[in-house]
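Only one chain is shown below, in structure tokens, and it's the form predicted alone.
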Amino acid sequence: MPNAIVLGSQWGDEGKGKVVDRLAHGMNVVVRFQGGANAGHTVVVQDKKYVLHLLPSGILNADTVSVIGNGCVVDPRKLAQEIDYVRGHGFSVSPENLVVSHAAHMVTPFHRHADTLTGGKVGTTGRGIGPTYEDKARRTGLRLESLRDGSWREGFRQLHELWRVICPAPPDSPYPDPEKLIAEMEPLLESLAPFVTDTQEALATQVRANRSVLFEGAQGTLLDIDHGTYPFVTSSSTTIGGALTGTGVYLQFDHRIAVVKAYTTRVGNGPFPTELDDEVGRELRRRGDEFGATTGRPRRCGWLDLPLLRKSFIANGFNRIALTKLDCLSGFDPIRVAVEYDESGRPVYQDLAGWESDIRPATSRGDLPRECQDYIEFIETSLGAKAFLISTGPARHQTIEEPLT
């Protein structure tokens, strides 16, 4: 299968995990290139739900190599916990099917502590992601390559002193003691060290061998540090440009896949033009089980926003659509779509006819109600791309899929 990249086109939580899980079966390599344990990807396998944060979704496929690239930030404790979680459910995780970049930066307890002190305004997950990227940009960060020579110990001490100065903690909530942490982290980092390698070379070797590669984005385009709704964004590049810098390998992506939720959601603070703070919004949240996979926070819900989606398509050059959670719109009539903004910045809606029937049993487009087909075609025409995958429910089999060509 040709190379592909799957990216969220909205504010994240579009259902990327299910899309990547389906595509990964035909891929040799699946790559994460940005973000950290603030991402939450939910995958359903044989009616069982798995929530992944750092590990690529391809880890649930035995014949796939999973790569965590240099653009990611890695919390060793979270990664170790997730490896144990996946192994505990019968999946294999070893240095043969998981490699982690030696150039990825380490999230420490000092970063997490600073995040809880400062991240409230933006609405971060408190996972230490932003402070770790701050250290990366400040050139004071701790890279995983430090596991090789043991220099991570001194790095811990230096980060403790740095964050105590730049982000003082209140007396009743001091930063954790670095010496105690070093003793606790010794066996943990020793167990992770075999996974750490030069992923740029490892990935380039796969590309030279014409192995098929799938890049998996975290968060969504509208949370990109440059192209999102700044300052209410994440700390990394969630767009296609971040895929190249986040791995150090140039690829031509034959399939640039936009994961588009059939409506819009957002976690945390920031603008949301089509937000529904009413019974319709609450019903969307209930039907879609719209609670953060990482934090459990309720997601804000609203109608589809085409102007923002068009910006995502410009940034990423999307040429395919994976449309998710379409089943959650059954029973709404009309279904509203923002098609532009007026002079005051308020969304201008177009109303489309809704449908009543449950679409989860559908196995082809022809099985869908005519109004549902019209909704899909309206999105395709508006965005200039074909929906090759339509998710009609959370399970793997609840998907209408056409071959990627």
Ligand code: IMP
Second form
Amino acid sequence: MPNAIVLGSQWGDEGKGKVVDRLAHGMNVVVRFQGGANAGHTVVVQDKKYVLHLLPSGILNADTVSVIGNGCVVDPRKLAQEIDYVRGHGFSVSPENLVVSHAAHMVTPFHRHADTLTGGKVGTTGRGIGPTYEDKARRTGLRLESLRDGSWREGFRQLHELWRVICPAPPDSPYPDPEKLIAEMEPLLESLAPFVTDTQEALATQVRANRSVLFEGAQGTLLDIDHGTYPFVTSSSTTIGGALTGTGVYLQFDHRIAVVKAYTTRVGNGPFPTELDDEVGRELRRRGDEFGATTGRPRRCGWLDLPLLRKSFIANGFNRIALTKLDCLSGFDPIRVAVEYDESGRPVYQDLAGWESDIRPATSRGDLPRECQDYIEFIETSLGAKAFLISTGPARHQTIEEPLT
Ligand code: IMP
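Would you mind giving the form predicted in complex with inosinic acid, to go alongside the form predicted alone above?
Shown next: the complete complex, the earlier chain at its head.
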């Protein structure tokens, strides 16, 4: 059975949820391998919209096994909330269909607090992601295996001591009291313990049985800790390498899918060469409803940036494109695309003809205006990969899909 990986090729928010949603149905296993509840994936099942932050999208398919790999950081409160949320909508969640790595690190209230104190420069989501990965790299972190032997209690006390020293909090906003937290979180952490297991083994068993596996990336390539616009990045490996270290399982991906938004957006701070700080940018934000799924922050908007996308294709070896939010470009003329940078690092644009009509009703490429088809072909030729999925509107059916062969 073919394996697939779906990754954001820009700064996140490319619309991965819709792509994963379409692919997940044919898959036996869906895997998250990095990041935590900083992500926000919108998935539609039977015309109902679900926003997931931490659980793999496979959780909404009864027969799929969902894996949260060792590369992820897990906030137990968020995980428990999300399990309740999907159960509340009639989906079953049990250790039979959800496994969480014993080697994944725990996001605690101390990490969340430290993130709100220090995350301003980067413009983080405030979910405690960076501080938790800091502890992982410093080898002072708390892994989920501590839920199985109860050592998380002592872990909480130690983390409290550590963070008070390395990141002092103002007197009016101190770190929470560890003993109070331990008492509060005890039942919740006990309820999660049965999900915690050796996911490397669990996933390897599925792979050996030739079951089809979908890896679901979070954030985007340009937010990768190594390959992104450092230091304005997230703290994990969002690129394809992260899929292997974040699960401990080697496998070949038949389909390496780049989710490419038809223009560019970014939340948080950091460079954005094609950013439009004008009426066109504001119109893109309005049309694309470009507000963060996790924090509600307005996203910065700009034209498509091919030089950055080429780097993203090098990092991930993408062989297919899922092109999203194409409908948001209807009515713009010309549509500008950065094709290279000049010596001073400024983008050099090529202008492409726009189109007027609403493309949402299109069901095949042939239904699209000629200029729109040209825009797609220009992207495909520039990146050397074919678009198998073109999203022409937010609804599930507003999608032109060709077989993924
Ligand atoms: P953190 O991941 O919360 O540490 O934030 C680091 C940077 O990544 C900030 O610029 C965030 O806005 C950005 N970021 C984190 N998660 C996402 C996401 O899911 N979509 C887009 N940007 C994200």
